[in-house]
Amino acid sequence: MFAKPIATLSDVSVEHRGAISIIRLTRPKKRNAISDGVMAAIGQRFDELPETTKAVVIDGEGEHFCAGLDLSSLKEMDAVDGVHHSRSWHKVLTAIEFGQVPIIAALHGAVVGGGLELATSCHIRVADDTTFFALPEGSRGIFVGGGGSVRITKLVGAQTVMDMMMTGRVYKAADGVARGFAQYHVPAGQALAKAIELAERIAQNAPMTNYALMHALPRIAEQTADHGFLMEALMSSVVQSAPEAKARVRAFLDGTGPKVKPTGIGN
């Protein structure tokens, strides 16, 4: 049967910033890909953010971001196995996706197969020049196990996903930001100064707000229209009601708080 991987957390590093945490993938040799350890790491590792880190960066040490699957790792497997397999891959990402700070995403280099279904968890994801995506594995004989059928369909939709798995196609940086892999785009080597730029400016936010928008609004924009709109109307009262919302819309009314400007963080 399937034994649940021990995280092998020399793989996977973590760096505390004040309100912001980065954790990042070491393996550089390896292209940053993933085993099953690998990923039990990065899910220990979050699981051991302290109560102060308002949102996360990841990073990849060296060239690339993850280059998927640790093929390497991968032993043969019955059904039930792989059942098994992918389902703990889930656990994680769905923690990660649904937890409780926002998730920046730097990406360069490969952005390909497990990486990118690692990526897809995350909420805003920042590509530089050398960044590209791939799916490759209808070429190594396998299928998307780790949640990518659904987050990276979500994003770039069936059609495309199913000709990346096909073909191979593989989207560089700008072609895959175009089509929605990532949000921003910046010169090669600069995707972590944006990523903590970022990061900084998010753990600013109320928490509540925060919150809301990695757990309800995916949810929201799934159901139909009636449901949705409850959804919001439910949220937004308990988001307004937390007493650190209160007091940043007193602050907006008295004119000492932050007002929207054409000056700022693009790209």
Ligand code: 1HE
The other form holds:
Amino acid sequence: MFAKPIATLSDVSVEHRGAISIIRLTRPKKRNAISDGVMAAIGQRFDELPETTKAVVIDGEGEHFCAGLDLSSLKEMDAVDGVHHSRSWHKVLTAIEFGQVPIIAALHGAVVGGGLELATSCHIRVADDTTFFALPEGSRGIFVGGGGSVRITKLVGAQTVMDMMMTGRVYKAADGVARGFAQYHVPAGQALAKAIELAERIAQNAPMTNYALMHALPRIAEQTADHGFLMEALMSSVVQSAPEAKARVRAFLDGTGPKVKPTGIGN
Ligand code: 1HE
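Next up, the form predicted in complex with the named molecule, please; the one we just looked at was the form predicted on its own.
And the full complex, kicking off with our chain again.
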């Protein structure tokens, strides 16, 4: 029987730096493989974020971001346990994807299996040059269970996921970024610094803009155009009516707000 896991908080640390928090997988000896306790700890770390946190960076200690599911947990699992286990991942990863704050994943080394499922629950991914993306489920005789068939497929398409799981194809950083696994590609060792830079920038946005991007945009993208246009009209009205939005627009019109420059943070 799949029992409610106890969070192993020693495997997932949290550090608060002003408006951002850094949540780090700290199980490098096991390549940050995700046991039931680790997944529960990820959930708890996000649940316990202070209200002052406006964006989160998620990172992995050691040479790899995350080796995916802790395969030792599969040994004793029957089919019913498997359903509850998979649903426990869905619960945590959906809670963080549709949570309170944007999440930026700082990727390096292995981003495989459940590690890729975790990364694709985040809103922005920064991959350094050591990063590689893979779905070794096929070679282990299993199937994605942490939301990957939904999230990874939406990101890169069913044909790419099928190829990766059937053949064990591995995408190195440059090819992976070109495929859409991450929005940013930086030199080796620079993913965390870039993710922090982005998180600090995102934390300065009006909260309702970030809220709309996290909660409305992905749902609009799944609606018919007709429904999406209506939802967009409603959401944009709510966002622009916030006093903070009015102040920001006024600042631009007064000449004190920032201009768009050809060399933005993304370059
Ligand atoms: C692990 C795991 C793991 C490492 N579960 N223990 N994921 C995989 O199929 C990936 C499996 N891992 C690897 O392919 C490699 O470990 C890596 C490429 C990630 C890293 O290689 P390397 O040479 O740096 O490390 P290593 O020597 O292979 O591993 C170090 C230790 O971590 C070793 O344990 P030790 O006790 O012998 O020191 C490994 O057994 C252990 N380790 N990865 C358990 N994943 C919700 S469904 C999601 C489905 C999936 O995620 S399937 C994909 C699972």
